[in-house]
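Take a look at this single chain, the form predicted on its own, given in structure tokens.
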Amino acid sequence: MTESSTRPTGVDKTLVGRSYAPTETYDVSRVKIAEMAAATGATHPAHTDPDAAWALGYSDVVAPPTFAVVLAQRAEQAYVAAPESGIDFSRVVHAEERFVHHRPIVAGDRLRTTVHVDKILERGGITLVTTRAEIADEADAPVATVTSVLAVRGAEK
């Protein structure tokens, strides 16, 4: 272990418990779902063919499960980019991502995301920042919860 790896980062631990207001409304489109399906290798026709989705009981094409990360990461920027966070994004490595889906995301959804800073922990010169993005629809009904852990390396001397 080097000296620099044991130094604490500049991440502000007092922000645990803070929430960042809902982001702008994100309009889920067939095109965005098809792009995510292609990028992740999700080949089920319900991701791109409305007839296939309707046959399965969805109101429109359905997003792959990882689509929620698009909204979560956009919203997390409100916290990560805020000067008070103390996070230097050039020192961030994505450590973990977990999804809880309350219902499928489909084309035509209009979604908003609120980010919560749940935990900040230092270990061996790395700060682990846990955020929770709560994605809701226009009626504020829960759609998905995305929990992320960012590993922030300490600053070099």
Second form
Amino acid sequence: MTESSTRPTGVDKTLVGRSYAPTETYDVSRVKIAEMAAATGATHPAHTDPDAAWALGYSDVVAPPTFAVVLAQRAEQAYVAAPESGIDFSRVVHAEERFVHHRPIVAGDRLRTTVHVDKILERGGITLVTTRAEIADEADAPVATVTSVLAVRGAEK
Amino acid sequence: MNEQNETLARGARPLLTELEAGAELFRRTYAVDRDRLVRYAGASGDFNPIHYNDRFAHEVGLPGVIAHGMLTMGLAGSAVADWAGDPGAVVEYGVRFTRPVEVPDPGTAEVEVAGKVGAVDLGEGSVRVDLTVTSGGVTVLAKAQAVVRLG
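Any chance you could show the form predicted in complex with its partner chain after that form predicted on its own?
Up next: the whole complex, starting with the chain shown before.
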């Protein structure tokens, strides 16, 4: 109780290598793409106008470059919010994020996401947790890989 | 949500063979106010109260409400997509979050995005765009790089 040093974060390192079952299907809608585009200042008409998207060769409106985070963050909850992870979300800050698009996401896509715990490292009282969300379509073809690093601080007391 | 656009007209796709490493490609400024934070929360599903509730933000030791890191990353991504002339051409995009963007009320925080040519890969038909993303002169995203397919 009177300790002054930073305590360990309690993140369970034995979960590295663990995968979480694919999420329920996420239906990508024109409305959600338009909301995300407006919020992130994306003005390209291919986000909102199907004709503009068709002109670029897409079957429907195209998602902004960071749209996949919507699916990734929902799926990450299966791990991050689980008591077994040992992650206190009130002590988490987002450290890194990376998207690899195997193909663009368009309205009408029906996608499922599988989360993998890739790495857990300790660095000076902070635990860095790397997760990888693999997003695939109905045919199980890869659509996007979203890698996220969360920094978890130890309790200060 | 006024945007200042100093980039070339949309529709014109950049030519890979005209890009030189180090050359500046675009510069954009985005105004971030509380309205935008609420819109981003709804669009993304990230409802952490540190992004809209001053009392809560202070309780967890923040100076005030801060923007979602993913919102800042999204703004810079939009600048890249607009420059590319095709949002689906951004095949890779990664950042490191260095400092939070504090969003006053009333008022706005400004996020400035500058993109330059990192490297051109003629074989892949792609360009790496290196981004400088600052707010109030402070770097908020580091190692911000996007790969855009133009070939």
